[in-house]
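This document opens with one chain alone, in C-alpha cells, the form predicted on its own.
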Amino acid sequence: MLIAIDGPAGSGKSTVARRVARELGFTYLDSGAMYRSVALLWLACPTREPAELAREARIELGERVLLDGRDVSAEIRSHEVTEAASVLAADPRVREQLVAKQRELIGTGDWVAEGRDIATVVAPEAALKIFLTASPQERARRRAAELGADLATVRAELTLRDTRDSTREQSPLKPAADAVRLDTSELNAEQVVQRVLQLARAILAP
C-alpha cells in the first residue's frame, strides 16, 4: 500500500509522514531529500549537469540519508542547500531522473511518501493521497521556530518557494482531484496523524 502525502512548505508533511509510516510500519520515503541531495552535489561540482548528477547519484532514504554512502542528513538541511534544490526542482530533466528513482523504491512493499508531486506525478495510483496545507503565515511560523530564523525573512522565501513550486512547467504543486485536503493550520501533528492514520486505516481494514 502506498500513502501519497503533498503538500508546500511548512504544512507539515515530513512531520506527519514520518510518523504514520512509523505507526503503520511502513517505509517512509522523503522526496525531498532527494532533490537536496542533488542540489549538494551541484554546488560542489556547479560546472556539472544537474540531471547527470541526478542520474549518478546513489541516494538512501531511512533514519538518515545516504548519499553515495555518506550520511548527508545534516548537510542537506543548510540554507544555501534548500534554495538550490528549490531551483532543481524546477529542472525537467532532475525531476524525470529522480522520479524515475522514486517510482522505483516504492514499486514494492507499504509505502509512505511525501513530497510536492507524490499523488499526482510520481504514484498517481496511490490508495491514499493526502494534500496538507496551512495559511502563509503559519507555515512562516513553524519553519522560522524550527530553523531558529527571522519569521518576515522566513515568510518571504516560503512565498518564492511557493510562487517558484505552483508555477514551473514540470509537475506544479497541485492536489490530485482524489486527494484528502487538510488544513493544518489549526491542528497540531497529533491531530494531523490520527486522521492521516484514520483513513489510512479504514483502507485496510479487511
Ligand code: DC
The other form holds:
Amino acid sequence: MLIAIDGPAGSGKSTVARRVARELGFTYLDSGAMYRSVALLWLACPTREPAELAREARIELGERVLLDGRDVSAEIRSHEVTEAASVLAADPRVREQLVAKQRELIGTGDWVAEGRDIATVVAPEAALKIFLTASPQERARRRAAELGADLATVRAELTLRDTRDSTREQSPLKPAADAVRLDTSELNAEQVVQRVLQLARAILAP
Ligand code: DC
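Please give the other form, namely the form predicted in complex with 2'-deoxycytidine-5'-monophosphate, since only the form predicted on its own has been shown so far.
So here's everything in the complex, that chain up top.
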C-alpha cells in the first residue's frame, strides 16, 4: 500500500510523512532527496548531462541518504544544492530517470512517499493521497526556524522556488483531483499526523 504526500516546501511533508511511516510500520520515501542527490553530482561535474548523472546515480534512502555509497545526508541540505535541485527538477529527462527509480522502489511493500508529483505522476494509483499546504508566511517561518536563517531571505527564496516548482511544464506541483487537501497553517505536526493516520486507518481497516 502507498500513501502519497505532496505539497510545497515548508508545508510539513517530511515531518508528517516520516512520523506516519513510523506509526504504520511503512517505509518512508523522500523523493526530494533524490533530486538533491543528483544536484550534488551536477554541482561537482557541471559539464555532465544531468539526466545521465540521474541514470547512473546509486541513491539509497533510509535513516541516512547514501549516494554511490557515500553519506550525503547533510550536504544535500545546503543552500547551493537546494537551488540546483529546484532547477534540475524542471528537466523532463531528469524526472524520467528519477520517477523510474521511485516506481521501482514503491513497487513492493508498504510506503509513505513524499514529494511534489507522487499522487499525480509517480503513483496515481496510491491508496491515499494527501496534499499539504500552509500560508507562504507560515512556511517561511518554519523553514527559517529550521535553518536558523533570516525570515525575509527565506521567504524570498521560498517564493522563487514555489514559482519554479509550480509553473514548470513537466509535472508541476499541483494537487491530484482526488487528493485530501490539508491546510496546516494553524495545526501542529502532531495534529496533522493524527489526521493522516485517521484517514490511513480507515483504508487499512474499513
Ligand atoms: O522536497 P525538497 O525540498 O527536498 O525537494 C527538492 C527539490 O526537488 C524541490 O525544488 C522540488 C523538487 N522535487 C520535485 O520536483 N519532485 C519531487 N517529487 C520531489 C522534489
